[in-house]
Structures are given as structure tokens and as C-alpha cells.
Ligand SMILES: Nc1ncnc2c1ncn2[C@@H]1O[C@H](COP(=O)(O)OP(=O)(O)O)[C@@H](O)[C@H]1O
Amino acid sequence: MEDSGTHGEEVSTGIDSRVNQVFFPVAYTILFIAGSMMNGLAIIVFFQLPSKSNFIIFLKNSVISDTLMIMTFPFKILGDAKLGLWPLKGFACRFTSVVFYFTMYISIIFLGLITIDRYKKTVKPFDKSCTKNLFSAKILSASIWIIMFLLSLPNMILTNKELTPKSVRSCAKLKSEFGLVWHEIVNYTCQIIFWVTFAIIVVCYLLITKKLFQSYKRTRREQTQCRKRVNMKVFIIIGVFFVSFVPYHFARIPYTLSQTRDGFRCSAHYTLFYVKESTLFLSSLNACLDPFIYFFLCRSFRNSLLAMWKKRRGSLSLYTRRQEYNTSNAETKI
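May I see the structure of the chain on its own, in the form predicted alone?
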């Protein structure tokens, strides 16, 4: 799953290194801080919510995936900054880069499942059958994690060549011969996962749009405006998906061709490298965008979060009043 070509290293040393060694590390640092706070809060809230629907089960899996992705950011930050920690670069090639892409495609799969669940909820809003299939949703979620882990594990095991300052410049140089073959197999598999999920999300949202439009025509104007305001929230999922994952997978095609085909000029290599890195950052941004899905589409999450906020404000207010009271008593005694 991780990038295995050599052009990334060549480009990063042949063009303005400040972009790759300063801009991206700073951007990922900001993303790491924001993502840690947002997903940490999301985990606290979700731990308090019972898994009473498929939707909540899929959201819980999504927040776990995002949290694991965020934990890989410090290794990418230090590796891109080129602080002389070449053994850390080797560790990233073997483990954290694999985990990064592993969690990315798990997030993509669960966004697809969440979309299907929202489609069912829009088409049959009063259907309670989803609450009867919680066990199936849990089995499906566990199967996704197991399958993706088994697909990713060989990429860790087969990145087994000796670490040297020169070999860590490209993850491909650390892979065995079969490791390169497996890496290619995984890349094709992940491309299939993305494009299948892409098709599912597009079809589901076309059907959701059709359903909402039909509802718009059937309902009176006053009711329609209220209904439209509520139901339009569901489009946040496709918005997050298109912002986070679509640009990267479109940029990935010409970038991969530039790595494996002749005929590309150096300027084209440079451009494609930075387009790929920029769109990869958008994929990482998904870890900060998913919490908006939790808040706007999951009423239980929103109510629990607001309750926590009110309780926190109440505790702070009570603490402030006690401090003021103690200060007043102290002044009276004086």
C-alpha cells in the first residue's frame, strides 16, 4: 500500500526541498494536533454510547481507524523533515506507512457502508430492521479489519532487507523480490476497493437525491423547507469522501505511470510528485473531517457531546462560584 517508487526521493532532493521538508511536516503537525483532539473526544463520546444500530457500529469503527491513522503522523513528520533519523525512515517503511494506508482503505470501506445505511434510512425512514441485524454488522466490521490486516501484514514482513542510510531513501529498496510483487497486488486490490466504493457512494446519492426530490414535490412548501433542511445533512458524507479520497486516487494514476513508464520529463515528475503529496494530505485530512459526520448525522453522538459540554460548563461555573465565595469570606475575615 505504501509508496514504493524511487521518484519521491529523487524529486524531494531535486526541487525546492522547503516544500517537502518544511511545509508538509508543519501541515501534518497541525493535522496531528487537531485530529488527536477531535478523535480523542469522539472516542470518549462513543464509549458512552451503546451500539444500538448499524450506523453507530460503523461510526465507532471509523473513529478507531482514524485514530490509528493519526498515530502514524509523527513518523511521517520526522521522516519528511529529514532530521538525520534514517533508522526511523526504515521503521516507517516497514510499519507506519503500511498502517497509514491500511487505515485509509478501512475508512473508505466504512464510508461506503455508512452511505448504504443512510440510503436505507432515507428510502425507508421507519424501517426498524436495521436494529435486528446488529450482530451481522459487528461480524462484517470484524471481517473487514481481519481481511485488511491479512492483506497488509506481508508488506511489513517482506520489507526485510538491511537498513542503511542509502536503502531507506526508497521503501522499494527494503522489499524482497516477492515483497515487490505482493506490494503491486495490494495496490491493485486497494484501487478496486476505492473504485467499487466510489461507485456505491455515487449510485446511493443519486437515489437519495431522487428520493428527496420526490418528497419535495409531494410535500407542501412549508413542510418541504423544514424537511430539506434536515435531510440535506446526509450529503456531508459524499462531501467528505470527494474532498478526502477522490483527488488522491485520480492523481495516483498518472503518478504511478510516471514511476513505471518512460517518456515523462523531469518537470512532469516533479509536478506529479507534489500533486500526489498534496492529495495524500487531503486523504489524511479525512481524520479531521469524519467527526463532522458524527456530529451532524448521529443524534446520539450529538446529544451526548452537548450533554458533556453542559456538564463541563456547569462544573466550571460551580468551581468559579466557590472560588468567589472563598475569596469573599477571606476578605470579610480580614
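Okay, that was the form predicted alone. Show me the form predicted in complex with this ligand next.
Below: the lone chain, stripped of partners and molecules.
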């Protein structure tokens, strides 16, 4: 295990820079505001929709996990901004950062399940078994939350060293020996979860493309155009996955090693920290990109959102007309 004394001190000097104290807090604040609005709206829309298919159940889980993730941002913002709130950074290391990662992998798994569901829908568009198995989808969703929670919980419990302004600068310094071992185990497990999900998404996408190409050769032009849209929609998931998660998962392994092993020079740890923080920001961006997936992939979501929008516009114009009527009445009386 690393000598947390000198190593931590050097590392903390690097980490206390403007990028970490100003740039990331500002960027996360923007993400927090945009993400809260988009996911708040998505929650309102989704909870008006009945859970009538596996697809909607998975999307609902995804929006809950993204909302939970966004709620952890204020702790990261205030903890990193170094406004004298160092205990908050300790709180982030112990709880909210763990919740952040926990929700991130839940989102990844649900994106995988959503892709599998879309693959089934493309290959067997009239198969009703997907919609019949609602109970299984709910059990599967609950199991994912429970398993991921059990995996993450020790990261909270084993972050148990005394909090000081110095020790909170690196979460690894707050961990017991076994805490560091568990941290590494969880990170490798999460790498496997990510790359397996990624492989599933790529394979599903290739199979969908193959299927669409076959039907392209068979069907007439107008039908083909209709099917091309499905192709593009799956492309959105792959795009979001690439942008949000691939860079972070390349950066994470060397960073985790630098947290738990000796032999990393201070400058190397410093660079790896910034690469990890930058790519982690892209992963956080996922909470703002997912609502686009809901909009483009889920017709019920889109219809419900547009209906809400029209209703709101209707009541607004009614309100404006009433105001105008009242004003003109008042003017006539004068």
C-alpha cells in the first residue's frame, strides 16, 4: 500500500489547482441546473405513463438513477470548490461519491437492457412476450439496484479514517487497508460490467443493422425509410455510450492503481487524477444525454411530453386572453 504521507502531500498540492477548484465546480453547476430541469421533466412525464412494457420499466429506472446522480453534484461542487467546507469533501468521499458511481453503473446496465429490448423489438416486432413479462422486468430491475448497492456499501463503511483538511484531499487516504482493497475490487468489477454491457450494445447494434439490411433488400422503398429510423435510434444509445463512458473506463484502471499501489510518481498521479476527473465529467454528462434517448426512442414519452406542452400553452393563452379581457374592461370603465 502507498505511503500516504509524502505521496498524499505532493498529490494534494497538485490537486488544489484552479482547474479543480473553479473549472469543474462551474461545469458541474451548469450540469446540475440543466440535468435537474431535464430529468425533473422526464420524471413528471414518466410517472404519468403506465409501466406497460419492459422498455418503459427500464426507462423509468434510468431516469430515477440519473436524478439520484444529479443530486450528488452539489456535494462535489462545494467539496471541490474549497470554500472552507472541507468536511463536505469528506462526506462526498464517504457517501455522495459512492452514490454517484453506484447510479452511474445502474444507468450503464439499464442502457444495456434498453438496447437488448430494442433489438428484440426490431427482430420480432410483433412478439408480445416482451410486454407480458412485466413482473420479471420489475424483479430484474430491483435485483440490479440491490446487487449494485451491496457492492458499493463497503466503500462507504470502509472510508473510516479520521477527517482532516489534509486527508480529505484524496478519498483513498480516508480508507482502511481493506477499504483500499475493496475499492480496487469494486473498480475491476465495474470495469467488467461496463465492457460486457458495451459488447452487448455493439453486438445488438450489428445484429439490428444486419436485420435492417436484409429487410432493405426485401422491402419496398417507403418501408425501408421507416425502418431506417429505428437504426438511427439505436445509434443514439451507442453514441451516448461512446461519448459518456468509454473515455472514463480507459482512464480509470491506471488511476485506481495509482490510488492503491506504490511506484507512481507524484506527477503521474497528478496527471491521472486530471484525466480521470475530465473523463468522469463526460460520464456525468450522461445524466443530461439520457433524456434525449427517452425522447427519440420512446413514442409514449414523446407524445405525453408534447401533450403536456400543448396543454400548458393552451392554458397560458387562455390566461393571456383573460388578462387582456380584464384590462380592456377596466379601461372601458375609466
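Positions refer to the first chain, counted from 1. On a predicted model such as this, the values are computed, not experimentally measured, just so you know. Take the two forms, find the largest set of C-alpha atoms that superpose within 1.5 Å, and that set is the rigid core.
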{"property": "Rigid core fit then residue 158 CA moved by 2 Å or more between the two forms", "result": "no"}
{"property": "Core-superposed comparison between the two forms, residue 252 Cα displacement 2 Å or beyond", "result": "yes"}
